[in-house]
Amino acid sequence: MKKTVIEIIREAENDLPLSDIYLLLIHALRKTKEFLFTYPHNVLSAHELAKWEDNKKRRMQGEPVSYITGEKEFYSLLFKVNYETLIPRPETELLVDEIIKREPESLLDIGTGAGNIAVSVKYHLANCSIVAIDINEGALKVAWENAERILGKHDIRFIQSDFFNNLSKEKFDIIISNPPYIMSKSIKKLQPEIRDYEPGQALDGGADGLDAYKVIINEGWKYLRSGGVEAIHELPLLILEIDPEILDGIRTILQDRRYRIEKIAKDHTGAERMIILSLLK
């Protein structure tokens, strides 16, 4: 049976949110929005109309749009998304803001999953000397394919490490992380398309959800160049996405550390989601 794109629109209304729609016909049809907008009445052919019933019958069982399209638009750049790869979030946009902000000359993103922070900070920071790690080789590879398409020819150093376990004794600018966060027990009460789909090794930080921030804040101060930098970038700094419900968490590993908070900022929410840490001098 025939269908145009408006009839499929139409359909699928009752089912999906319309952002959801047009993300997946976009991906069935190889086709921009704009074609959409501009050519309703396009029929689909037989291949279109089975790859859209699949997508739509995909997203239906909560499979999240991102890894049914396998991309996910982060700072105006399309990354490549699998199931190695937590979904990037725009709430993590604000790191790179920062990042970029500091203009450092040197950055170590630890746990890169899809790339995305490093990628995107190299993108408008070209001299700036980037090294990625994560632990899974599946999604250090997803890294490299998007450095490779988004940046072409690129130096960033994509490092499969437990933290800091494979890495030298570079020191660096800035230490960025999107760690995972949600409270062990709480994984089970995460949205099904996160819980069922995402990689459980990037969401659960533990009992208390600080598993990974303990490392970090206790092991980061080693990797960041020593006595700060005297200008107005100031640096050296160690940003790191948070939740606020271990922001108080937080507070407590800093205790008798050798860092002071300089900035807790808030998402679009209004929810506290970034906190950056500088060394105390």
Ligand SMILES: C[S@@+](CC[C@H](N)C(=O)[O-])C[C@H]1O[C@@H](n2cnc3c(N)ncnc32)[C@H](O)[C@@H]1O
The other form holds:
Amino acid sequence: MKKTVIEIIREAENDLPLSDIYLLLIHALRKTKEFLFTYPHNVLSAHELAKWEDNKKRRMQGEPVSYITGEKEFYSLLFKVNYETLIPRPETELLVDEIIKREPESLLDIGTGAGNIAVSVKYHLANCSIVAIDINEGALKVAWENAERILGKHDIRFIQSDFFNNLSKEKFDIIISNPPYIMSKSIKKLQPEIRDYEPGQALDGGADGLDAYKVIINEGWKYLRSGGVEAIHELPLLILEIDPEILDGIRTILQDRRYRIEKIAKDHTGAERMIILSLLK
Ligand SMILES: C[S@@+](CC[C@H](N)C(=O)[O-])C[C@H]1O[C@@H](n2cnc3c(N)ncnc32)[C@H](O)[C@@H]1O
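Having gone through the form predicted alone, I am curious about the other one (the form predicted in complex with this ligand); can you provide its structure?
Zooming out: every chain and molecule, the one shown earlier first.
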């Protein structure tokens, strides 16, 4: 049976949000959104129709749009994603803004996932020397592919490492991380779309959600360039994505340690989403 773009959209509107329909249709047709608007009466080929039906079925079963299309926009760049990687979130762009405005010469990205932070920074700061690590080899493969596709020739070093274990004693201006921070007991309460599809290793922060923060905060100072400062905005810095639920726990880890809280920033929903720590002298 033949169907046009506009017929497909009208039919699907009862089942899916319009934004999902467009992304899934663009993916099935391998065309742009402009094409859909310009040619609403374009008839889908049998192959396109089958692809659309499959996309729609997967979405209605709860699979995230980005795993179906295999891509997600982050910092205005298009990243490949798959089941090995977390789907980059808009909140994480806050962290990239902070890095870019401080123009570090070197950066360590812990838990790089699809490489979205490291690649976005490199795109804007070509001279920044970047090491991006992840424990998951599958994620690193995706990150590497994203770097190749978005940056072309580049010198980001992707390393498989359990936190700092496989790193040399190199020091950095900024360590950035968006680590797993969901409390283990809360995983089952997550939306099924996240819980059933996104990698557990990217979500589960242990009993108190703080497992990764304990390691990164307690060991990170050894990998930050020395010469801590009193002045605001100076380097070296540890920049971490957080969840409001674990902020008190992070303050506890920080007590009597080597850092000063420079800034806690909220995301567009008003939730505390980022903490910036400067290394004390
Ligand atoms: C929340 S995701 C963040 C992905 C990406 N940086 C972003 O912001 O969208 C956390 C990442 O940390 C990685 N990870 C988890 N435990 C790790 C460990 N012990 N060492 C290194 N990476 C780890 C996961 O594989 C996952 O890719």
